[in-house]
Amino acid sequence: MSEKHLSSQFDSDLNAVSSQLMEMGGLIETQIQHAIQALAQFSIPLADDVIHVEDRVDALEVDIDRALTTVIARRQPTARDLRLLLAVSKITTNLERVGDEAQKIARRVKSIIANGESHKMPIGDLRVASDLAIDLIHRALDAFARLDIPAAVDILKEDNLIDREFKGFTRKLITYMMEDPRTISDSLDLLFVAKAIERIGDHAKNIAEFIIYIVKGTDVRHSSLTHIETITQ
């Protein structure tokens, strides 16, 4: 993060904890290309690479959590640094949820994968939505260590973009299981894996909103559109 604070052992705490988020986003994104790499080669290595990664993604949570309440009780921040202190608590908690949702992802692979019934699916008609959602949770990250309000507002703009694919995707199953009754469970699986997708997305929207409470200092939860443009030119 590039913002300087007055205190320098701040800015030093500050960097070890931002450090600590980054590996933490790292291994999220390496969690959603492998589950999503594991649907569509139906490879149960790759589900299980996923969920036993859930572990180290848990403690860094755990970890970033006890040093930002260690920097408060220590450092005694201003009211801009406790915002921003609060700020990266939310997004940790955000990333954690993203490595829950890949989590559940590669468990439906595996389900799919037991039911044999899986090359009859449109799975690659998730590919679309997947690809928003690992870009949207990548720019994200990238908005955060820079607080780059415009790529956090192009965020919101485009988290329209999974919803939609979303939508598509769940009106075909809906076709598949009513035209083969024998589809059902695949389709639930992967009703599942598509909603965890979309979830991806809202929680970069999530990042996105808290980087804005960091630089400008609102709350832009729950606001339009239209709102958070104007306040953030």
The other form holds:
Amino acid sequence: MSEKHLSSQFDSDLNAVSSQLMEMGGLIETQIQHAIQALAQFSIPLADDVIHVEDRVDALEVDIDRALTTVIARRQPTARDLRLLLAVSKITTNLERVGDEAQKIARRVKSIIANGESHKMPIGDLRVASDLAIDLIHRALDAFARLDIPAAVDILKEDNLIDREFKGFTRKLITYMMEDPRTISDSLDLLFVAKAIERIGDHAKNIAEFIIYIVKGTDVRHSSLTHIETITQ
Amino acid sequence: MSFLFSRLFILLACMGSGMALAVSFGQAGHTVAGVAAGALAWLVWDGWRAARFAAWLYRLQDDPTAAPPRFFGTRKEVAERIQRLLRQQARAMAESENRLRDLQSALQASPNGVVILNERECIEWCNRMACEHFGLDARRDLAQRVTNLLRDPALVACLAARDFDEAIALTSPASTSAHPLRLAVRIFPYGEGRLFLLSQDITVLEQAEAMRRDFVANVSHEIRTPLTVLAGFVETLQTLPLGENERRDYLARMARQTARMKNLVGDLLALSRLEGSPQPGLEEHVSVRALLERCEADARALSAHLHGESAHSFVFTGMDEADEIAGVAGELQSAFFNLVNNAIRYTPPGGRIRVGWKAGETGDGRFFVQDSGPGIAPEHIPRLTERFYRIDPDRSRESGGTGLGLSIVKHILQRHDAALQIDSLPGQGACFTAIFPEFRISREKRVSGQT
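Got the form predicted on its own; any chance of the form predicted together with the partner chain too?
After this comes the whole thing, all chains and molecules, with the earlier chain placed first.
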């Protein structure tokens, strides 16, 4: 994952932190998948599953932060190592938020099922956006493991696809609510689900930005795509 | 020993020739000097040869095939032995390299994904299938920790606990909702802490399992529904005093339910018979006209039976064609009438139904049934031929369908190498077309009639 250090213990510390982050990433990925599956199949057990995993994610977040503090205090890293550790800390926060979004989706799914009118809602239309979100998070984590800059830039380019899907879906929900006011409560639930999916895409984008930060040393948050592309060339 | 003697002999020969030279020049007093000069000349010459030998040995390090300079005597023998040894070594090396390459290409050819992990769980080698299954890059991801890329929690937990007894089922990272990919992953420890990871595509297996489960559930449900109704009527007849009219009415309803169950079981048996019997050959031919004529008679009778005065209006075309289809008459009749039957049941009374046979553009033959019914929404069309698939469950059961008709049609057509094409838009009717390939159709009579 990073170049060799004089102290091999330092290397293994860094690797251990990254591995823990990837483990957390794996948990989050399945959490999103299950949340989306719960929505597609109206499955309450799956939704409950998503909500329960949250505890393990939180525990991992605390563990990673503690490990980071220890490494920084003991090794006083500089340059790329410092950037890696800082980025891991930020990515952990982002992943934890993704987990929260998955949990939100699961809660909304349960509420939609409880309303009992679920089969009338355009749930299939969320398929494209949710597939995109799952794919983006997956690719962001892969790009982190490989420190793959081109892959990270691709993720930044694709985030607006989800945004476009979200806008289209919102328009559709409005037509549903106008046609039949009884669908309003379900529509609102679905709107929150769509928003959560859109937020997951944003978090994937943040992770991609931190990957560029680790490798290139430039903070590319809030900068334009063309600027990022010139940096990473 | 010969080695010692030959060198001694050359030395003596040199010394002797030095002495002889000194004597021949008539300076007998310098005999000793001549001998010494001979010995010296030998020393220089031998040293030069030794240096060349050493230079050749050095050259061998870079190029094992370097030819030795011309030696003779002992050195020639040594050089030859060295060369032979080197050749043997090179052959052994090439052999083991070949064997390694064979082994790798065998693993490459495996339909399963193979990943070899070292003792730190880093990827050491993986085959093409593993790359496809896990989205790995065979070159870039070497030396990457496997759990950094295969992040499935079940797999991570299994590696952490070093518990490799059971296979793990997981969704591939390359899986999408359009192309799901489920994998069974097994890990085998070997050597000193090294791991061998094997992945197998179980998507089809799981789908088949799910289909079987659905099928059994559907059959049970379809049979239970009329049974419940029957049981209810039986109980009523047993416990309540009923008038003659009521009793007759109940018995009639019971008869309808038993008829429904009989239909269902009949269809199930037909399906299993179709699945079990070999494909019909090309010897037996069925006249399309005969098939259409029977369809017409049955269709008019059924429509009149169902709707009486407001029966459908039928248009049968292509009755004058002399085409024949190679296949089993009974099966084709059943498939064709099933399609007509659907049209009758789903088209409101008084609607128009067109049935016919026509030649396709590419030499194929097409049996079509077009109705003016409510049409089918596009999302249902690909799933229509699934067993028990129903767009509106209440309606189709009410109209007496078993939910197996189109499955049977599809099966029969497949056995006759034909395809079922469904064109429909909601509100614009539906057209079901069975397309038979050219080799299943014989047009001999028409061709001879034209010439």
